[in-house]
Each structure stands twice: as structure tokens, then as C-alpha cells.
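In C-alpha cells, one chain follows: the form predicted alone.
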Amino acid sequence: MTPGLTPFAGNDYLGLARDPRLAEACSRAATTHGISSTSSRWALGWTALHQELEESIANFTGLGAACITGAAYFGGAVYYSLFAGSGRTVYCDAMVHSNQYLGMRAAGLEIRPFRHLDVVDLRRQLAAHSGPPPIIASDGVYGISGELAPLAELAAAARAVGAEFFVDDAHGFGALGASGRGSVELCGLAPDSTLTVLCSMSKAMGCGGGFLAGRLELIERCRRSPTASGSAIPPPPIAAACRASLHILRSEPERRVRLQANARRMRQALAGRGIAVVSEATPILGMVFADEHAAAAASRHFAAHAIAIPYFKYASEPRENLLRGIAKADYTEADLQRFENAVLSLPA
């Protein structure tokens, strides 16, 4: 990022990657376990902390047990090769996260996807299955958009047809729902057998790595399914760092109140100036222009005004007309006048 830009881009929802107590928990675990896992979970790379970091995460989500991996993306992988020579055929939101095509083409699975956010396409596919009970598979919130899953519809259509229900909430686990624990819990799924959830440690919890969570059988097959067993965990530092973020995440939910005030605020200055966003559900702003330069126009704006929302091509969003902004707790009430003020001023 160039220097003296406050980032309105990025992932860090809360902002605890700069957070003192995460520094401090990295540090004391350095000098105590060192830098490096140096090996999987199963060789010598498995620590007390990690024990206890998969324990806390299993119990904050309420799904039963925790496969942490050295990387969010890596879940695809870790999830659909379990499913292997299943014969199985995941019907996919066509807009579902990279690492999860990765994970079903890998697996050699059927892939059926139905159209963005339509379950009503979904329940057509699924009324004419045949074969094992398929896979439903989702992102809770799409990266790019901001735009919000119908998790609980999708949930229920999986149960109609007795479906294992795989959910990607990178961008919601931390930052939605009263307690944090996602957008599951915004649309009010409660925790269920068939339900799977990955989640990224480097995002709101503002650390490393990823985890998935669902009912201990699974996820004990996960812990040794090839990826996730052959590959280097978080190391002791990160693994340390996110069970101190993990507290946060219970202690100040207030963290969360003034994200999404923040983010109201944010969406009413892009209103003001006639400046649509994709998504009113989260602390995205995929913001709406005529095309792509206008977007990157937009883009070289914001810096002229040291603010940081870099226009690039997102590999996951077909929409080339996007900005991607977000909300972040911490903003300062001179960076939301900073944004206001440039949002004033953008070009007609």
C-alpha cells in the first residue's frame, strides 16, 4: 500500500491485525515454541497451543469439533477430497470461492452448479438427482459484493434431500452475527450434523491460517485427509495470536456494533452522491460504476484523498465494474469525514 493511505480495503473488519494483545500473545509464544510449526500436525508440528486453539474454536462455534489449517484455502481441498469415489454431486452457488472448485475438481466430483443466490434454480436441479444424497455447497458472504448467502433456504433445501451443507464464511465469521460466529449465525442456522463451515483466521480475527468446524466424525477425517495432514499448520506464534483474537471475538461485541455503524454511515455517503452498493448485509461496499474505468477512476480518487481502495480484476467476481471498499471498526471520525468528504467530491 502506498504510504500515507489509511486502507479502505482489505479484510481486517475488526482491526486486530495491529492489535497490541495479538503482538504480544505472537511474541511470548515465539520465545517459547519459536517461529515455525516445522512440520505437520501429525509430526512433531503440534503444539499445546494448537490443541487448545482447535479446542476454543469448536467450542465458540457450537459445530462440535475444529480441523485447523496453515491456510483458509486450503479447506476446499481438506473438505471435498473426503468425498472421493462417492460418486457424489455438489450443486454449487456458481459464484462459490476458487479453493472450492479446486477441492470438487480434485476430488473428481460431479459439479452442478445453480445460478448466484438462486435457490429456487437449486430445488429444480435437486428435484431431479438421483445418486447418494449430493452436497450443497455456498459462500456465506461473497468477498467481493458483500453479498449475503440465503444460508438458511439453502439449508433447508439440503435437509429436503438429505444433503451434506458445506459453507465458505471467510468474510463473515467474526464480523456477522451477535457473537461473531458468522453468517450462519445471522440467518439463524443452528448448528446441525450435516452443516460444515470454513472459516479464515486471516481476516476479521485479524491473524492466519483457517479452520473448518462441523460434527467431530468429519471433522476427524479432515485432520487426516492428505492436505490437511501432509501440510504445515500455523505456527506456534499465529496459533497463539488467534486464540487471543478468538477471546476478543466473546468479550467486545461492541467491536461488531460500531462495524456495521460505521458501515451504515459508509453506504449513506455513497447514497447521497447516487453511488449504489452491491450488498446492504455486510461490511463489503461493492461499490456500483458504470464500467471498469470508471471504477478505477474512482480508485485513483479515494488516493488523491489518502485513502487506499486499490481497483484490480477480483478473480472470483465476474461484476468488472466493482469497487471494493469496507467498513472497519476502528475507523477514526477523521477517516469516515476523510471518506465522506471524498465520496462529495467524486466526479459525476
Ligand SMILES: Cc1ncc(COP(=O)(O)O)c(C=O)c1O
Second form
Amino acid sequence: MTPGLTPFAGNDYLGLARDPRLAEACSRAATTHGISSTSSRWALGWTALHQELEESIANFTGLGAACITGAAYFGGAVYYSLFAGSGRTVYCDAMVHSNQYLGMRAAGLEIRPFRHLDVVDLRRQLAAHSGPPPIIASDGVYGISGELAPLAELAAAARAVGAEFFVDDAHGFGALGASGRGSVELCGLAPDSTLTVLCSMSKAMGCGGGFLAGRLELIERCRRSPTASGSAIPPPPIAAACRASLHILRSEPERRVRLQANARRMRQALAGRGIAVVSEATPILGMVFADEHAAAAASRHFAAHAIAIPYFKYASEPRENLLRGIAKADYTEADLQRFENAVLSLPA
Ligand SMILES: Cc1ncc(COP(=O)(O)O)c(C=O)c1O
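Right, the form predicted alone is done, so what does the form predicted in complex with the ligand look like?
Full complex below, order starting with the chain above.
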């Protein structure tokens, strides 16, 4: 990012990435355990810090158990590998994140995409399903547009056919729901043995790595899957920072209240200038412009007002006229006013 610009993009929704408590936890763990895990959980990488982190996550999500990985991006590969050779079909939202497509393809599963956010299309396809119980998959929050998936309806459709239900909530965890459990909490989903959730620790948690949470039997198999067991776990300083971050996001719900208030204010400014935003429910603002050139010009306009909202061709979003900004919990009044002024003078 160009020095001097305030980030209005990225994924640090709660403003935790620069929290001194995380830096302190990191530095203490680096002194005690070194800066690298150097290996997988089975090959001496595991420390008491990792154990405590995994247990805290399992406890917080209420889903039974958790498996931490070096990156959330491994989640799809780990999860779908469990079903390789099972003959299961995956019915996934057509726009799920690339980590899911990677995992489904690597596992050789039959993929039947349903129209983006369209539960009616999913139900129509499920009515013709034959074979072993399928897997239904979605993102919780679509990372560029900020759209929230209709998780309650998807879960009901999954239950009706005895399916597994997989939700990639990389962008929801920590940021959404009264207690920060993510889009699953926001949509009122009760913990259920068929539900597996993938979360990122690099976004609202401000650290790094990812985790899968679900029933113990499935999570134990995740831990032994080739991807999870063949790559290094998060370094001990990051595991320590994740633990500190989890504690903060649980004990400081006011961060999510500020996040929502800031998102509302930013949306109002955009609406006042006649700029549509794809979704209302999340801190991601997918601003709609006429075309990619207008979106790129808006990005330059923001930069001229010391606001960093880069435009580029997002890998997981085909709509090239979207400019992705975010709200953060830690904006100052001056930051928000700068955003409002920049929006006011945006070329129509
Ligand atoms: C929906 C979604 N899932 C998974 C990931 C991977 O997360 P991480 O970068 O923490 O590995 C991303 C990254 O942006 C994402 O947008």
C-alpha cells in the first residue's frame, strides 16, 4: 500500500492486525518457541500453544472439534479429500471461493453448481439427485461482493436430503454475529453434526492460518489428511497471536458494533452519491460502477483522497465493474469524514 493512505480495503475488519496485545503475544512466543513451527502437527510442529488454540476454537464455535491449518486456503483441499472415492456429488453455489473448487477437483468429486445464492435452483437439482447423500457447499460471505449466503435455507435443503453442509466463512468469522461466530451465527444456524465450517485467522482475527470446525470424527480425519498433515502448521508466534485475538474478539463485542455502524455510515454516503452497493449485510462494500474503467477510475479518485481501495481483477468475482471496499471497526471520525468527502466528489 502506498505510504500515507488509510486502508479501506483488505480484510482487517476489527482492526486487530496492529493490536499491540497481539504483537506482545507474538514476541513472547517467538522467544519461547522460535519463529517457525518448521513442520506439521505430527512432525514436532505442535506446541501447547497450538493445542490451546484448537481447543479454544472448538469451544467457541460449539461445533465439536477444530483442525488448524497453515492457511484457510487449504480448507477445501482438506475437507473434500475426506470424500474422495465416495461417489458423493457436491452441489455448490456457482461462485464459491477457488479453494473449494481446487479441493472438489482434486478429490475427483462430481460438481453440480447451483445458481449464485439461488436456493430454488438448488432444491430443483436436489429433487433429481440419486446416489449417496450429497454435499451442499457455500461461502458464508462472498469475499468481493459482500453478499451473505442464505445459510438457513441452504441448511434446511441439506437436512431434507441428509446431506453434509460445508460453509467457507473466511470473511464472516469474527466480524459477524453478536458474539463473532460469523455468518453461521448471523443466520441463526444451530450447531449440527452435518455442518463443517472453514474459517480464516488472517482476516477479522488479524493473524494468519485457518481452521476447519465440525464433528470430532470428521475433524480427526481432517488432521490426518494429506494436505493438513503434509504442510506446516501456523508458526508458534502466530498461534499465540491467534489465541490473543480470539480472546479479544470474544470479550470486545463493541468492535463489531462499531464495525456495523461504520459500514452503515459508508453505505449512506455511497447511496447519497447514487452509488449502489451489492450487499447490505456485511462489512464488505461491493461498489457498483458502470464498467471496469469506471471502477478503476474510482479507485484512483479514492487514492487522491489518501484512501486505499485498489482495483484489480478479483480471482473469485466475475463482475468486473465492482470496486471492493471494506468498513473497519477502528476508523476515526477523521477517516470516515475523508471517505465521505471522497465519495461526495466521486465522478458520477
Ligand atoms: C472465501 C475465502 N475463503 C478462503 C480464503 C483463504 O483465506 P486465507 O488467505 O486466510 O488462506 C479466502 C481469501 O481471501 C477467501 O476469500
